[in-house]
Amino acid sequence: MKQTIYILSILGSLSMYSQGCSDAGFCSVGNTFTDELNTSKNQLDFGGIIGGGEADIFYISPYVTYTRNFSESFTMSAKVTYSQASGDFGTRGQFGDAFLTGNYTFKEKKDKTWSTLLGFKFPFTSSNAKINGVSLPLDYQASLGTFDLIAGVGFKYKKWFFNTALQLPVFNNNKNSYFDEYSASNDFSSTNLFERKPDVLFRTTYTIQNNTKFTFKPNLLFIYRLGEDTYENLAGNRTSIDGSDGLTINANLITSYAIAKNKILEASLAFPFVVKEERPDGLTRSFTAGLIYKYAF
């Protein structure tokens, strides 16, 4: 059972995250605010994700947030992202994107609340991270490299969240060079120049608060491809990789513990049950499984 977690965070009462997401580290992007610390003008992330990947790879990664609420509509957030891979052709640890985002929520109405997002991420390298010379795969890269737009609505009714979202990949600095025909493995499909097409997503989420302590948010997250995938071929011509548009269903939990007035513990395990056929773009998982730390100030 392997695919994609992709999640995007549009409400501000809902900062869920898992690996994958599109890119490493997208799982939290939006604002970052909870229902326990939206009172505070600042808010900084500290989080950590491990995933099983393709091929028996292990990722680790290590990401920071900060959070700024300009009004009670009106927040920004700032992330930076690491991810570090290591299977059968080595270790290699690179910092993978930068975000930034600006969400914007309305006046709630008999119990109703919506909310837009916008964003853009930036990657810090080119996708084309080597060990000893040697061409890696995506799923060993901590960014696919491109630069894209996000942009998301959210509808909060009671307890339920309705989330819609799109990520567009913009300008394309993808410089991967990993032939399958020169590898001596057969776990990975060929990404040279490797071009993404957009994802869409439509999520729905629970929030079960039992006491003023803990919090539970399952949810389900449902991600379109838009397109087959491209790459470039030894020939030099751009080939699409079948399979890699369609459907993905996956799975979360979230369990936050509120340690004091502006502390709060959270942690996430996230697994897919539908998947595409091919996933090129490096993001598999089997499972993740997270813990972050959010201070308000």
Second form
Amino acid sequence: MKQTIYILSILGSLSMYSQGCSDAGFCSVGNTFTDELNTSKNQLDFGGIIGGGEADIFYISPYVTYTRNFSESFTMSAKVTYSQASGDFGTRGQFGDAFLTGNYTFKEKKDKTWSTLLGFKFPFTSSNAKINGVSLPLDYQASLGTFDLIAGVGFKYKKWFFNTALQLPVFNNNKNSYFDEYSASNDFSSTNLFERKPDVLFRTTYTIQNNTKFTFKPNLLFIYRLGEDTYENLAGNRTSIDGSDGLTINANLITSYAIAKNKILEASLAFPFVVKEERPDGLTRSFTAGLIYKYAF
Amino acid sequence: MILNLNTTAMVKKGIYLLVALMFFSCEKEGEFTRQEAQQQNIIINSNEDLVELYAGTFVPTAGISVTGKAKIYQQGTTRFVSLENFTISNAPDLKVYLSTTAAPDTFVNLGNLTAATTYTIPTQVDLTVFTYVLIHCQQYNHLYAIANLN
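Could you give the coordinates for the form predicted together with the partner chain, as opposed to the form predicted on its own above?
Let us now look at the entire complex, which starts with that chain.
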């Protein structure tokens, strides 16, 4: 039984990171929503995600997460992401963001469990990485360069799990200097001194468990960008990017295998099937595939 | 107890590895970022007259070292800024601006300062109004050098 609970708790970590995600961390905010079921005090996750994006860019995005259960109700997680993009501009890899999140879970009542989440995202870069002095579009940047507040609510009922969250940029340190006008490529929008708008996320997940070793979690992730992103044009005027607001919907399937009582191997496949008209933020993955090793101690 | 010690050692190793990786980033040029391509200047057509329209000598701001001149040429319908005998202190994100004043308030961004010495001026720019060439660090919003065009 303990093992079953453990597997369920681990599977709550939806490490999906497809097209619509503002970043890897935001799309896996579900992680700490269910970690309260974990019977261990500490957990380390080592993940690697590959993906394909616009203009044939290929991504490799490893990350590491440490989660500490302070009590049955309260957990905190720290996550660090790295991202490497390869395409016609070359290859550029950097550390992306650090996420610090706290999760409080209320006591279960009649199969219903509520939880809340509060977190912050800190960028390691100002989103202005270059190659040979050439400014790169955001598709090649490891972070959007914003300090964000993340707040959310989760609700679990039997095999269903729903969560919603807001990602609010509170301080913008994006210093990107990419201009379409001066680029050899026509595939990317100008994103000079880019400013992004907040995102609202809603996810619904269903758990299928056939035996104690394998568990499947198909889920849908809806992300709505609340306004149009902007950039500073050649004349230094802030300009809205038409079509950069709106809805993205991702489909994701997570398969988890329990290697041992405290070790889980998890595979995820995700792809978007509704996308925004314009995606200047560089989150243009057409698919992602992830493999994550989780160790509790 | 042994398990706890092993776990602590593993976490410590993980932290050391993470700190080491913090300083790691990789970079490899591609088709659009080849070094040779960044050094290419505007091709001057020898069959057309090259007319010098304006010129100014660069003056540094405090703590900056700069030498050289900015000149504006026209050939046919193409106008461009040429940086001649130009050197400047290193900085991470220098841009070439055409500006209406000696400060980067109303300007046109001509792009990154690279090994190339010529920068095309958009056709709609009125050179009787934009009378300064500035070298400006956009990332840290710091002005490096000013050339007043005459």
